[in-house]
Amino acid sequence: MAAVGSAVGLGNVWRFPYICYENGGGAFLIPYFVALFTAGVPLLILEFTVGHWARSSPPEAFKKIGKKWEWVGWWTVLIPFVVAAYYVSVMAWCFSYMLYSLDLRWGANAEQFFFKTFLGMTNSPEIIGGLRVPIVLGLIVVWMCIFVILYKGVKRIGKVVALTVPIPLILLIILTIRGLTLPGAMEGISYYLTPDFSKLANANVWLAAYGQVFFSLSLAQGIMITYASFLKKKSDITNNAIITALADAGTSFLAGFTVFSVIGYLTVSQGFGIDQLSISGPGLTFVTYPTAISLLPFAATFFGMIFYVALLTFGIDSAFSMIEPITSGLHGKWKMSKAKATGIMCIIGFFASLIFATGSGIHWLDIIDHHIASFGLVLIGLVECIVLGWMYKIYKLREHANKTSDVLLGRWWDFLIKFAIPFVLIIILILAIVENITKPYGGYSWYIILLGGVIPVVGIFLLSFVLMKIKGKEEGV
């Protein structure tokens, strides 16, 4: 439940759907499943037999590979903190935006509500702007929800994903049935579904598909992996890996009726084409959403209510599975406590979101998201492969995953993880710093790529190697 929880978050609500849309429509669904079942899938099953072999953090996990791998293991949790630092403050927007609901506050222009009123946007990163306070009151609010959730250790979890996982899915089946009631909906619908097969032949679009799973799926993270040590002795590793990249691919796809029902109405109560809208990330659920939310006939407060409701559940579980992995590497190497560590990544967290509070908040967001994934988790897991793949025997771990899997697995497995799945993210990778060599990412100056892309990025990777040098309380510290 909780490695269902991390995989399906907000990401599944606004970028499933244009993603789908952008490369071929129902025709995507083909190369998303051939990635899910090649990649996703095979992924999973490796974290989750390390997890379970090694029965600690991703940093101690690594250290039993061997202790020179150490390093790798605080490279997969530190790049979902510095992901959790702005994933808090998008939630601080929901949570905003719920209480907005009551009064439908974005009023009749929602574009110019959420850019200027809301965020104060300023034209460039480099000015910063004042804080916002709404912003601000909904970080506080979501890192001390994380803080209740996690301090109290892996009990605590257990009963808040028996909450969070389902609730979200309800509400978001009752968005979709109220969806499909509106007048245009079947629009919206034909156009998210209606497949362009020629868009089959384009590479992109393949690349696209492994995009997306590999990140909905939370791996690289050391989420998973962490996750995967408190399981049972006994528990199907492999059924386990199955059911939780089909929850999150099912919930996408749930997602992009639930959102392009509502976008065929607004089009057809509005009287333009659904090519004229802004479909894609905050656009869409911030901008889009409620303007066809304000055009609902009746109870349209009660509908944009459940709408934020969702999108909160469905992201404070994704939020605080970005913070379990280093709290745990924190307690298992220093023997912190864990209320003191989570504490500490909480602080530490809530004043790096600050940034993201700013008029500037939303460029950074975007500079820093894009390097993170496109670069940062895309490295991860090419490490994952190379070390566990070619560094460890493989076949030890396919055997462990086998001795408590109902599916077995097989040689396949070996292949994919050495080399058909590095082969892709290669590729990924490739392509990635070719575009942004040529074409600097949204068209920032190169000091702003330099201070919130590269940075961070070379910054969390040289600090991984700095906390594998010092010395655990194990150790004699």
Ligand code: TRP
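Everything numeric here is computed off the predicted structure, so don't read it as measured data. Positions refer to the first chain, counted from 1. Rigid core here is just the name for the largest C-alpha set that superposes within 1.5 Å across the two forms. What changes on going to the form predicted together with the ligand:
- Fitting the two forms on the rigid core leaves the C-alpha of D366 displaced by under 2 angstroms between these two forms.
- After superposing the rigid core, the Cα of N23 is displaced by 2 Å or more between these two forms.
- Core-superposed comparison between these two forms: the Cα of F197 travels 2 Å or more.
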Given for the second form:
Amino acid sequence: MAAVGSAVGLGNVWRFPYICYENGGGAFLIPYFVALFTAGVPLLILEFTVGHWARSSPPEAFKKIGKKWEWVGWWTVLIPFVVAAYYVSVMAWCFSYMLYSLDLRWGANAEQFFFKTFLGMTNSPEIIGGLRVPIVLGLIVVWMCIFVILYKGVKRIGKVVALTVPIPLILLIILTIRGLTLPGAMEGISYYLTPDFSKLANANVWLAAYGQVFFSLSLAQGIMITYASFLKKKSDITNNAIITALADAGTSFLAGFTVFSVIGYLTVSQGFGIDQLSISGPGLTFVTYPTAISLLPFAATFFGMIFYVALLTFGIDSAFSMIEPITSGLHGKWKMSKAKATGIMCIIGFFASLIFATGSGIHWLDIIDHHIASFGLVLIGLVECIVLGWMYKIYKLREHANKTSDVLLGRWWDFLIKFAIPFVLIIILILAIVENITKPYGGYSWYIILLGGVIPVVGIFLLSFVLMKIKGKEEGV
Ligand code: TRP
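Complement to the form predicted on its own: the form predicted together with the ligand:
Every chain and every other molecule in the complex is listed next, the one we just looked at coming first.
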């Protein structure tokens, strides 16, 4: 349940529909499902197995694989901490928008309201701008929630996810029914699902599919290893992994219907074509959707509220699962108490996320998200496959998974981890690097990319070596 909670999040509700639409609509489902079954599920099984086998946090788990590999574990737990800094700020936006739904505060021009009035967006990332008070208040609320949920340890997580997994799903279903019964819904849906097969020849579409699967399944970020370490000895590993992956993909697919049905209604009621809308990640959830909400014939406030409550409850279990791996790591190596480790990380996290509460926040969010989600995750996924597949006897892990699982893994799984997945990931990385060098992301200048993209990825990599070198508690005695 907690793994599903971590996987299903904002990534399903705004990222998936938009990525799908941009990369060929219905045709994108082909690379998406190929990526899901050739890389997503096998890697999820791998991470669950490692966690269950090592019964410890990622740094210690990699240390068990080989002493010199501890840094890989630190690397995987530091990345989601950076993701958390901006993910929480998107949740802070949701928090404000939940309250704004009460009086449909965005008015007639939701775009103007979001970028100018709410974010106070500056013209470029260099111009920092002032702190936005409503966002800072939202950050405080969300970070406090994360602290309260985590500091008592894993039992409380179990109780929280029993609510935060089903509630947003029910809300999403209500919203989908509302969306599909609006005039124009079918236009939106056919826009979402009509395949454009010519896009399948484009390498970037495949890149987007693998990136989305990694981000959405929370892969290569320590969390699945950490959660699996809490499983009972007899738990079925492979089944759990398959269920988690299908639940995640199913929610994304459903969210596409929720969002696009409402967009269809928006265009029909305003009398223009869908292609005239600017559908972009943040815009979709904070501009297009609120505009459509205002036009609803009745109960606009109600549907607006439940949309943002759904986003918040979808997001919270992903957000705290980004902090859990690093606190587990600190607890494992330095025997720091869970409460202390959580407190320290939440305070650092809060200050780190303040940059995203400034007028330049959305620029930095965009740059850091792009580099962490495409390079960071794919790179770590690759390193995981190499270290676990080549530096350790992968068949031992397979036998470990098979001991408790109904679905038995064959040699094909070893082949995927050792050859097929690394091969695909290397190609993707090379293509992505070439593309980003020839065309800097978002047209930003090179030093902005260096600051927001290269330095976080490389910095975290170096920091993980430092953490490995510092002596742990039991080593020091
Ligand atoms: N999978 C989450 C979502 O779809 C987001 C996410 C990205 C995440 N990286 C993570 C969650 C790391 C937990 C840990 O919204």
